[in-house]
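Given as structure tokens, the chain that follows is alone and in the form predicted alone.
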Amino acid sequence: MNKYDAVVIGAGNGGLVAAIRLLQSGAKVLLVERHNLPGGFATSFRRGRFEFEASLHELNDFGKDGGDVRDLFDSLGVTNKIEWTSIPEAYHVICPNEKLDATMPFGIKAFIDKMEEYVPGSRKSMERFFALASEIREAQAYTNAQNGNVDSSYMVKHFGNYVRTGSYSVKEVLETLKMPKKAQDILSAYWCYLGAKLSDMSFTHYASMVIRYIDRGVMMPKGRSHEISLAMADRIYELGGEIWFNTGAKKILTGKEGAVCGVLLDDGRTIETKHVVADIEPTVVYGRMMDNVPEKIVKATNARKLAGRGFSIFLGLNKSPDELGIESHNYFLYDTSDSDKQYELMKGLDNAAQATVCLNRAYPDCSPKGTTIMYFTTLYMDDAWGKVKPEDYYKTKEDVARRLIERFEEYTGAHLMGNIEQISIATPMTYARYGGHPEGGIYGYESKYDDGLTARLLMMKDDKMTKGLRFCGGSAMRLSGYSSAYFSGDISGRQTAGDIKRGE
């Protein structure tokens, strides 16, 4: 009764997809989740008459006419279980200190045309950027399909520019493309979604994300991201899989030669299996859940740098967006468009840079008529909250929240204070407690150019350091983000299915 072909630990985005892929291959699969609901951060919660989205701003690569994430969802059998709504525009970036205020549309042609309006003479460099980004997306689709068995000569022949840019930063490539500075600033608005400064961030990762947003379409589930999680859990049951909620995994057991042989649960039960897919940070797995970890694995895991620690505000307001003066769905507000400088500012508690969403602009019926739902998110690039004294915690989080709201009012002209009916605040401590993430990090490991998306996709074989153990989720080979987590689960699930069929 307690023997399975594979055990998936964690019902986050990656774990849910990995379980479905394993079940589709015919494997007997158990998914264990310590919470009483699936999804991890892909969930929602209620305060008063408002249902708040916990983390998803929008799901990219999921247009009405297709997209890689939509294709993935179709193949998993979950797309039609979810009710979707479209996002109206790409983003609204504001940086008053540099007189930057731009609202950008979806669609490559529309995006380039609008950029040319804001920055005359930028068209040629923008066309070159999107041509390069398109090749990068196609190359990644190839590497995903190969399950890590990438033919390097094929890559060089068919995706030469992808290979050439793999070890360069965003800043280096945009300068090589001779893109005007203001165009770079507008194009770079999404950088906080990956949580690394542009002089360090992998260009291939950033370009891949941008084209998936701008060209491939963006949607949002009306039932918040928890609707996706529930649809995937339902699909697991349809395929004959098991999900044990309120069940934590305490240890991943290893036998001869360090290979996986089972999972010890918190309640003392032992599950026999030779294959584990962990939707958990490697830092946690190797630091707390495994014994006798080889030194090379410890060094390789510790060599990676944690990305941004999260701070979020969830607001329910008693007026409509029009009454409040909120124009757009998705805002990026920065002190400076220089990501290196902004990155340094985001190490301190006085940071007020933010990615802020008004869900009603995409889905007017998401809250009662005449009300508004908003989400504010900022990142800390250091463990600043670890230095806050316990007795100062509540005052500090309220001060930070007030500063973010006041910054939004200052930069946009909106009027939020005095109209707040419900407010909930999540600090890095909240995320560390809820998700078990070190220091409250919500982005996994930093997407650096020397350890970014290209390097990790090409080194998937080398990343399998323990026989029978693979990772998925925001800290795996596809790095952070919803679509990335789904793809990581797809890759790890298919790879593990292959291992099982080969008897490895």
Partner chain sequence: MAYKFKRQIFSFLDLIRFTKIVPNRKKMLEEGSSAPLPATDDVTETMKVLHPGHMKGTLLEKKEVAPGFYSFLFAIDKPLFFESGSYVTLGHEVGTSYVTRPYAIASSPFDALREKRIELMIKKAGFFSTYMIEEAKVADVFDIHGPFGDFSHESLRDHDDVVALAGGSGIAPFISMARSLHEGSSSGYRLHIFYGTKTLKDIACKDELDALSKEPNIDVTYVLEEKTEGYPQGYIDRKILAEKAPKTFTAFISGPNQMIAFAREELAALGLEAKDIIAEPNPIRDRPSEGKSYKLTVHIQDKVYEVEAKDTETVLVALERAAIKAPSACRAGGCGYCHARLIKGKFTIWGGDKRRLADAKFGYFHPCVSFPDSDLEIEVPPAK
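I've shown you the form predicted alone. Could you give me the structure of the form predicted together with its partner chain?
Single chain only below; no partners, no other molecules.
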């Protein structure tokens, strides 16, 4: 009999954690995944003598002495299944048009000291920034623990700055802190990780990410993110869960009062369940997987803005990083540090802004001696790839990749062309293919002024619009990114376990 307490659809970062949480509560759980691997974007692939990381630059909030993500992994029982390596520096941001070239270290003190070196007079505003960021992170931990049912007077008393900054954009807060312009530019280098411009992005979202990177420890699994995904799958098997790969969910079935009653699989089988956790965008769930969706939900889903569409290049080079002239692990290369302007430039196919990683600079043994692994990523803030016809596709992706690689060479002085032994290019089509994401988006919904982190956390209850259905993953209440997706799986997994216990 195919009957489960809960079905988790999608074995991405959120779905894996949600499944473990449900199993830990004693529920009978089926995890279905249409691809043949767990992890979603958290995976790797082989080409010749290289194994490429598909998406992870570094996992934040994972310090040796704790960190919210490490604590989560500990309680899931997966930390020790994974071999970890550390990351040398936070980031290297370069913007030659504005003569900006800064390499920032981990650690609040080191970060502030370095900033003072680059921008004398920035110290006070930086100290204030980190004071706010710490408080915001603590407030989020509290919100998580309360499953969004927060006590507002407690919030104001203990996390006053979270409340006071909660309604503002990054730009508004940094201005209020009287942070020198150049320090703002250096500090905001991470913005493309969240994919919204600083005049739009909620400060709490950005600050909470920065502190997770700078202060809370950053790690990388040696076996690439695939090692995390397999460790989670291993944990699911240990707890008696089932994962069905190559098994897509076609429909989420609803019955009385619109409540979930089952899942119809691609192969025509029906799984009976009252609880679904979907590691999928609501746009896809309500647009493709459910019938008779109430108008309120259609409107609320249409109102949201898709975030950046992904493009990545994976290079296996036949020389060492020293020979190629690559200094750093993690680069951000921008045309301009004005994220409003950069955001506009990232709408066209000629976009060459990028976040680029040389994995060997964190993990020298990740490829054979005398070779190098790099991966380049950019985002498109509009549906530019939707206009590319199939017959122009291969040429277009090579042209775009060439521009990104040449931009890297121009900004850093490295020599990559002529040394490429393996290359693989992922476009929005690739992300649509493997993840089923609309327009090939990799960041869910944009972290916009009205749809930012604070707003979503405060509205977790309101966002549960279908009885028996909860969401996790990059489009959910914690927004996109590895740690966010893991947290969302934790929240929705625990909440669904509660729903089951209460007999809802």
